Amino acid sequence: MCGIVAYIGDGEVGSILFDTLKRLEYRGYDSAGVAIKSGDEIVVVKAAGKIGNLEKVYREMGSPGESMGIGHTRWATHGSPTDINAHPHISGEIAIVHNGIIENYLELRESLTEKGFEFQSETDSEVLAHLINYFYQGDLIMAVTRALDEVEGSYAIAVLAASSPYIICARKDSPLVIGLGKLANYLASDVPALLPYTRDIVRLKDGEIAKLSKETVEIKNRFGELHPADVERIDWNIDAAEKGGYSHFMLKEIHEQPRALRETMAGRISEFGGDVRLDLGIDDEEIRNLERVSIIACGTSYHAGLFAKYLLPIVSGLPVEVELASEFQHLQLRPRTLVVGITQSGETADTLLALKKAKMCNVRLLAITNVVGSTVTNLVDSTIFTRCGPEIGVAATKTFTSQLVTLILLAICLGRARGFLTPEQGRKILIELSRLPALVQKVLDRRDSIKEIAELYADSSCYFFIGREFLYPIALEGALKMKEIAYIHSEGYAGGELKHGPLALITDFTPVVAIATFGRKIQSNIKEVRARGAEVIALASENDADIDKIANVVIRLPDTRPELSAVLCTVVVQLFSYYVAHKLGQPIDKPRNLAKCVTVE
């Protein structure tokens, strides 16, 4: 969930290192600090709370240092978020940051403890620091070598020595983004950070190990061996990681939908055959020999999961399990079995954890990913990248409708391959897909009175969201969106659950959001909920002559298939919620104790 950045060249360190740490503020933190050489000395500044307060800190320090620092941006897991437990931690000559896990941190610590090394904070991390200086005999990438060969756990680092003209960075189950510059190279955590400074990165690789120098960069595979850097061109602009003009992130990556579904769609469909293009990696003899997809996710992720769960039986013919990443135990998969795991990031812990458990048992493994080259893409057999660009917004928007269509065009590939989908069907299903991006800009257009009922019902205590079927994945999206950005308790059910217990909680005046943009057996759950004094605000397609008779309000849109309504349903409940946080004054793109990737377990 961390952020580190690093940077060694001819600039002004300080200004690069807090610019490189602002852009990766979305991931979440509670501390931030730096550490620059200056001399034969390193500098350390550190702090809780805003990078803002410790940069007005390091200007007052005279802005010391040569060209050469490292930073980072700390969520707290082992020990509070203090000043101490801030990184850079300090052992001697040596400087770290640290993003990840120790897992044998407890065992490190008591062996370095004997050994006459202080501990000064509560975390996990300062045993790297102290195991580094242990090793360190002026040959800086050795040290770092051998004491990552004593820790268990995850981890991504960069690392600072006082009489090393080097930065050295590793990683294991984080991400790590080496930026390539003219006489300069950069380090980041993601690709946004470093994105005014350069488009050409390299992704290190689990088990990698790299020193960096302002003219080169040389990196070693687990083995110690020496080999080239695998250059990625990001053909991002830096527009796609600013705000433009929008005033939060979230709210333009809401309306960034329509594009985001023309990219995750385009090539892919042939209207003419009722096909769909996609690279499984599995032959269409494999594909008809499945008996059921297992499908691995966490939050909003899992929420696509479920939506599979209702779609593929229906238009491919195989049974689908939706399982939490972080309950995942199957270590004895069935055969034939296709596991599916859905990481916007490709670097969530606990699904490369679950797909790590899946490999096991010898069954095939698909990602779901945005992001080319992450960790997830090493690990599977095959990838399907939505392609929808960089979110920034800790609060998945335009990501969660790619997986959506994503799932949507596996589901009819696999029900071709089988045969269970007729060219006909397969058809009728994608001409009514090319229109869902025309379809999502009509829901967009119509924000101002989305905008006009949240900001009605924005000081409610709390929210029920109800759907069913294909829709109710949409209604826990939609709770769960009303949590992350407004603050505000909100529940997701399926329309049928709430004579189960849920009812009891429906009083007076209680908004009700009722996804209902198809079946009748919603209209009675609007009516129970009615009955009780809620106030019911429909989602309802615009051929719904009933709806206004039971419903307070109603929020119309396009009609489209089923399985397409829950696309546009969420954009509604995106807008819905964004538009209360919005009015409650709340920090959108920064909900507290939440980051964008979160890659510890």
Given for the second form:
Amino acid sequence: MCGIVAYIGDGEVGSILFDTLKRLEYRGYDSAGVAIKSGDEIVVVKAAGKIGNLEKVYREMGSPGESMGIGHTRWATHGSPTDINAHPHISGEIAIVHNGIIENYLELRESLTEKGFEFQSETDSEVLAHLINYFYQGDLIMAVTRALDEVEGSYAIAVLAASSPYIICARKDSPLVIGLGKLANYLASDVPALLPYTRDIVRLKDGEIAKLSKETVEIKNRFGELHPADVERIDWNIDAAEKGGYSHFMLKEIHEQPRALRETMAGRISEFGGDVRLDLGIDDEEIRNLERVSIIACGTSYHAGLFAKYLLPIVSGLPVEVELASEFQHLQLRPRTLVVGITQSGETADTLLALKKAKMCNVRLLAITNVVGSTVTNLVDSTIFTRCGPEIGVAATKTFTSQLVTLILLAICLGRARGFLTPEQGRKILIELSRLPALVQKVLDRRDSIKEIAELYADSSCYFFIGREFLYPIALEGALKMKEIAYIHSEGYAGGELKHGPLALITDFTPVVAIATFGRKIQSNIKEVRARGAEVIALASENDADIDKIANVVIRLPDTRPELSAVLCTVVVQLFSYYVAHKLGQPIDKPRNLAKCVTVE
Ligand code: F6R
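Switch from the form predicted on its own, shown above, to the form predicted in complex with ligand F6R and output its structure.
Full complex below, order starting with the chain above.
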């Protein structure tokens, strides 16, 4: 998740751009840059590292520029965090900043190279600069419109041309807001960046393109028709605005999941071929010769690993062993093992150490992480990025569901390469997977009833979460979330294990969250606990007609494949724990004794 900004007016352009960029740093950053108009030229300053360092370089150059500029803070998804890959990208007299993913950038790059354009960076964004330059003949809005017609994917962009008096911006599936000032106009990925300057904002809609001068803002819809700006007056404070109006980053990140999952899948799925494109750096013969997968992870990422333990054998034909990184014994590794380290931060000391031990066994190492340039990426042979933007709440939410989706993509990719999964079988999973972000949104739309139920049980002193197969790791994850943020003792159990001990703890009114969107056996487990006085909150599929007869409360979820319903159930347990913690007044984003990134063994 990157951030973009722009300014046009009589103020000090550089200072305004750097200030607004710093206000977007919470979206994550590894490099930054600005392009500022100076006479008939555009001055570009960009570098890896903090925005403060970049500003120093700009000041040392004598703060060149006047009247307009664009800026970018990057959180890498394509290409490493380097000076060259930092935005703005330049082509001739055009400068652009981009947030999003251009899915067809490889094809566009090839055709632009044939036309004589030279690429400097490894980013997908640079194709946009060259495309706009290719179409530019003095009318910048026309050139941007024609370039965007060629592009597949998501974007929020701001564009400058040395010979144009306007800034052009556009968006599709990436946020962008225009701030209306007095003889000045502003642009940013998010409202908080603009609040010191104006509280009158226009949220650009998908497919819209706008032309900014210091006096006016003209907005055209996707059909090229001009329409009046829909101005919104913001009355939140900056702290609330950074959280997008949500009371905590955790809640904001839970709600970001539909978009995060789309980004995880973007450009990787070939529905027609029933296949998945992942740059694993392993040739098909080596994949065919694999005999097993060994997963290493901690905490929530370990739960994602357990999910893979159920998934990979049936989709790829490969057996999976999952190890807690802190308990990893490297002597167990045999040849023809693919070792997968799952770590959202890419910095967890236990996981890094275990992967180092695994490396000594001469096996192929793959990482699944959310952070480009993190330590794990330098340790392994190849990396799959989950691409869900920085996560600020200490409790992992969107990074976990993105890991689950990444593992589904990996399973299909391996299954197809090994000839275990037919194109038709792959296609079936992928068609349903493409619907997943919309299904997650449906679950989020039921937040009010989940809140009501959570608040009803918020004074309980102990919770049980139960599930079977794909849903067992989700039971563990629900219990972990409840412990972490609500500070309530919780147990996650495989439904069938209750009778082997934990049933002794079930007494009158113990809340048991039964994750029961598929399978009949979980219903017996629900009956077992009900018989001992428990209150059962069941997560069930929309068409389960029997569940009302055995559970006290039912939360209905859209019907889908079992492995995908694990993602939907995750969203419910996240919301459930969140609302319990909120009711109890706990410091949800920063729970006691916990850190976002655990860099000690
Ligand atoms: C729980 C949580 C932790 C992490 C664990 C591993 O909400 O966030 O349990 O999952 O510390 O972190 P990563 O995935 O960064 O290796």
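Positions refer to the first chain, counted from 1. All values reported here derive from a predicted model rather than from experimental measurement. So that the term is clear: the rigid core is the largest set of C-alpha atoms that superpose within 1.5 Å between two forms.
After superposition on the rigid core, does the Cα atom of Leu106 shift by at least 2 Å between these two forms?
Leu106: C-alpha displaced by 2 Å or more between these two forms.
Taking 2 Å as the cut-off, check whether the CA of Asp139 shifts that much or more between these two forms after a rigid core fit.
Yes.
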